[in-house]
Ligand code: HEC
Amino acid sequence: MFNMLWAVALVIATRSVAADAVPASVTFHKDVLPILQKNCQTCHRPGEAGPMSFLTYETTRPWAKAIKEAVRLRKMPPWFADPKIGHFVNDRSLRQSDVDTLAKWADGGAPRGNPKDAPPPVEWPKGWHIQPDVIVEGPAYGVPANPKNNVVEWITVTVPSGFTTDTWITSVEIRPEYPEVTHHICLGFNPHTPDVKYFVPYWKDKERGEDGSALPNKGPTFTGGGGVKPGLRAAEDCYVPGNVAIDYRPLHAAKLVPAGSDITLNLHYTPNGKAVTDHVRIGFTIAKEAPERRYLSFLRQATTDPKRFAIPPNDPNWACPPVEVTFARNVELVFMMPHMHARGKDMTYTLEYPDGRKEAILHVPRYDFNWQIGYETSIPVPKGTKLRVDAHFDNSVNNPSNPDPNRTVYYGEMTWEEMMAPFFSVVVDRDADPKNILAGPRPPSN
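Okay, now the structure: that chain only, the form predicted alone.
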């Protein structure tokens, strides 16, 4: 019996190795295109974030050497989670055999091969990623070409949702017209109040130095998610580079929008020298019946106290005060998204269970501000478990993204200031009270 099991295991292992082996002869249509379809074309196609298209041989061939270098250095596809920690259902990283295949193709002169060997083309959605049932018109905001200190303060705008009955939404996509100047756009739902003025932007001008940064004697310029109008709930569903839509349908879950709710948008723009008027649209898919489970999003900021959050000049590994939350009921943790700015170095999510056991569930050792990656997972979390998030910052000359290593950096909204804001989402029973998910002070939630 033992010998038979060993033989079966050997066959399986041999087949696995064979599946991961690099072909003796590599061509675009047979070997490269399947990798591009699975890992690259989401962004590298017309109208998306990638600056070149990888849909065809003709558009891909000129980039063969660049593709080899990008995948060899693990710069592409963008994926920064430590592979030894956690498991993620949306893992977009390449297997080593894929990297070797792309490198061999480039080194071999990037041959075309037989078009008959190609897999069928992927039917990518045009325009929207989620094919919305409902589209809400958002604000139009004029982004100046060169404002003072290149600062456009965070803006909040409220628009009507149009939902006249309680509605379960199953996915959300926020689409700016000019993503090249859009740092982020986030939304949250709020009860309508009579004093709300639709489509009116609110912001607060901060006291800043000549370079636009917080003044040492004034502390942080952070106002809490752009919440310059009292009563606005901070937003959690966001458009950011690398995270353009979120879909709850694979989890058999949805978010409940009460009838008559308003949508509050938090907008952050980064001018690029060209004046534009950005028109925002929001797409939703709607559940035809009540879902099995409810999706809830949370955001907890680290301290903004300038006495505790002040990154010293030339410090290559400053440890931020951690973020900690405790779950007041059983949940399934399904999403995590680290967020920092240009000096962000690393971030780690750790669960501390009621029995004292600790488990790191996400470690991003090389944080990249240019890609706000959301990591989708499935972790049962029992009541009483604490989620702790730790982060470090590199304010030294060794950080090529560092605007100025010779100054103290405070918590602030602009990219040359800093922020430590871990997002996370859970799924619970449909009838669970969202106010009773976390113990103690409650972060914003939807």
The other form holds:
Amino acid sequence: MFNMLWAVALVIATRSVAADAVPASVTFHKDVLPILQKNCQTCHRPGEAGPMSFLTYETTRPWAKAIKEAVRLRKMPPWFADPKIGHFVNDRSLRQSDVDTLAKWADGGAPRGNPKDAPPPVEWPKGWHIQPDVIVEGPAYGVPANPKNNVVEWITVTVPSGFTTDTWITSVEIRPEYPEVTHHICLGFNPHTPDVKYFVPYWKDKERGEDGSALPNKGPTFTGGGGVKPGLRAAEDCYVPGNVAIDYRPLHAAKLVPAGSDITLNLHYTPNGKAVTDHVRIGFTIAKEAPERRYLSFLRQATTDPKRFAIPPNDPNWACPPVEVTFARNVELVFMMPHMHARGKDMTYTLEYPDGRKEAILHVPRYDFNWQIGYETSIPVPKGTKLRVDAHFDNSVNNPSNPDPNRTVYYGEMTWEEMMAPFFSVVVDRDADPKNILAGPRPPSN
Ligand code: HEC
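Moving from the form predicted alone to the form predicted together with the named molecule:
And the full complex, kicking off with our chain again.
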């Protein structure tokens, strides 16, 4: 009797361990495909940002060794938050047991296994990720194959929103036609002014040195979102690879777009040797009735003053002057997105509560310029709390993305200039005045 109980206990114990452990024999259909479906196929299928498809055994098999490397080094899936700090709703990092399963599959010769063991295929949405109620035609921009210095300046274009009444939008999706040359597309809502010329791209060619970098004595021209008109909002919601749609519905929130607003887009293309014309479309879902809560997006930048924002040559760890804002009312902090360029090294968001307590809420220890990832969270922030964002830059030869460690780097829009621009979003009561969310004189975002 005793022996039997012992045996049962042993089986139960082994089972509970096995739930999170690597199976003895690993096959594609039984063990690997479920991991790919859950963590990889969102990008790795035809028409998406991932350069190869992981839908079938045939297309995945040649990449077995590369998959093992990519997940072991935590290069894939792209997710760069320090797991010890904060908690993120959209955390897509792999469990260690999944990493081990993929590695074991590659080491075992990447066997197919029995197709009967496979989970049913995921029904991925065709085209749009959201089901838009309204589609707004954005600009079409000709991206050259090989422009001078390989520079396409950030472009600002305004298009009509078509919203004739105040509209609560519940999600936004910005769809470039050619993700492979699209570094980012952001948009903002602005009141219509008579001088606006729709669909006319506007940019400012700056004076440039031999290497294509903006000459510092001319000073930075960045105005908050890349717009050439000061005060124009063009960076409230962004398309970046891996972050295609912004959905406020899970937060029981919506964003208010005033009647007659124009949509100003800020586009950054990175030419890849093939000329294309990128047609951009913007999809919205619309609230049927006023939502419980209001979603507000903010972008605050570190100083653009060339006297204070100047990264010395060969400095491996330059500390940027921090961004600091104080909340003038209770909010729920729901989103953070670090933004820097090729020399960006790390970024940390810290809350400093009115009682003096400090809490790091996001730490990205190895910032990767190629991945502008947004981190979704849910943090109740009391009135009087300060949000402080710190960042370091690596202008040394140790930084493999550094185009030139021997020059001083100033604030600017191109990828070899630098930028320290933390995004964050909050949710507040529907009737809260957006001008009174942050203390101080800076203008609010929508
Ligand atoms: C958010 C989109 C996205 C997700 C999710 C994603 N990938 Fe990728 N993956 C990419 C892109 C884009 C590239 C092209 C290289 C780059 O831009 O870094 C890539 C490249 C790769 C490569 C090529 C080798 C390399 O290191 O460049 C491998 C292997 C890979 N991914 C495996 C995976 C696996 C396995 C998963 C899931 C566990 C995954 N990826 C999840 C977008 C994604």
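Source: prediction; values computed, not measured. Residue numbers count along the first chain shown, from 1. Here, rigid core means the biggest group of C-alpha atoms that superpose within 1.5 Å across both forms.
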For residue 178, is the C-alpha shift between the two forms 2 Å or more after core superposition? yes
Quick one: once the rigid core is lined up, does residue 347 have its C-alpha move by 2 Å or more between the two forms? no
Is_shifted residue 302 between the two forms (CA, 2 Å cut-off, rigid core): no
So, with the core fitted, how far does residue 143 move at its Cα between the two forms, in angstrom? 2.5
